[in-house]
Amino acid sequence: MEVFLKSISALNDETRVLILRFIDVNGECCVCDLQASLEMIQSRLSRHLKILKDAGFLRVERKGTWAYYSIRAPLDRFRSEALEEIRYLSVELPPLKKSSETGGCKI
C-alpha cells in the first residue's frame, strides 16, 4: 500500500508530471540537461527526481560525477497506465538542451 500511495503522491504535482513527460519523450537525460532544459535550480529538480524515483517511475544510473535518469523498465501496470495517460495530456515541453555534450555541465 505504501508504494501505491507514493506513486499517487508523485503524480500530484505539475512539475513532476512535466519531468516524467520530458524524460519519456527525450529518453535518458543527465541532471544537468534536465536542469538547463527545464530551467530549474538543481536542488528543486533533485527533490522532484528523488520523489519520482522512490515512487518507482524513474531509474538512475551514475556515470562518473553525473546522474542519468530514465523511465524505469519494466513498469508495473499502474505506473505504465499512468505514464500512458500522461502521454495524452497537452503538455508543452521545452526543447532538450544538452549541456553535458557541450561541456556546460556544472553539477
Second form
Protein chains: 2
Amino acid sequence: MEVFLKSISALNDETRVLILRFIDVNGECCVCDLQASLEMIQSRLSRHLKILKDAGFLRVERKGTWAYYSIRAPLDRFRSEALEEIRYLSVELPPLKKSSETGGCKI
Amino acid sequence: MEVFLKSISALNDETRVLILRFIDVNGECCVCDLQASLEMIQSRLSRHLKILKDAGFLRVERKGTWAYYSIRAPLDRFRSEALEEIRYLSVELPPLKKSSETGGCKI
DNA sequence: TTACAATATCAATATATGTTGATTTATGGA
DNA sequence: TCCATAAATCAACATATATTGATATTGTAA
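Would you mind giving the form predicted in complex with another copy of the chain, to go alongside the form predicted on its own above?
Okay, now the whole complex, with that chain kicking things off.
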C-alpha cells in the first residue's frame, strides 16, 4: 500500500506530470536545463525531482556539480502504464533549453 | 490533464483504495453495508464514494432510499490498470457485513 | 584554503484535502 | 400529511502538501 500510494502521490501534481513528460520527451536533463526550460525556481524543481526519484520514476546521475535526471529503467508495470497515460495527455510542452551546453548554467 | 489528475487524486488516499478494493472483492454494496463493514461514519464514507464516482471508478444505482455502489464497467485502460494494481496490494480487508439483508440498516 | 557554481534542504506561509458532527435532501410508510 | 430512514452536503477544524526565499551542502578550480 505504501509503495503504491507513494507512486500515486508523486503523480498527483500537475508540475510533476509536466516534469515527467518533459524528461520522457527530451531524455536526460540536468537541473539547470529544466530550470531554464520549464521556468521554475530551483528549490521548487529540486523538491519535485526528489519526489519523483523517491517514488521510482526518475534516476539521478551526478557528473561533477551537475545532476542529470532521466526516466528510471526499467519501470515496473504500473509506473510504466502511468507514464504511457501521461504520453497521451495534451500538454503544451516548452522547448528544451540546453543551458548547460551553450556556455554554462549561471542561472 | 484534468481527467488524469482527477483519477490520480481519487486514488491518492488509503481510505479510498480500501473502499475500491472492498467493492471490487465483494461486488455491489450499499452505503450502510460499507459503513458496517468498514466501520466508517456516514459522512466520511459518502464523501469518498462521491470522489471515486466522480473520478470514474464507481457507479451508483439508487433503489429506494438505498444507494448501491459498484465498480464502473467498462473501466478505461488506465483505471483498469490501477484497479489491477490495487488487487495485488496486501491489505487486510474486513469481512462484508450485509446489514441491509439481515434486518435493515438502522445504523 | 578560499571562492564560486550547482543542487539540496530548511523555515515560513499559503492552499488543498480529510475528518467530524450537524444539517439537509430524498424516499417510503403510517 | 407527518415521521423515520438512508444518503448527501455543509461548516469548522486538523493535517498534508506546494511555493518561496534563505541557507546549507557538494564539487571544482584557482
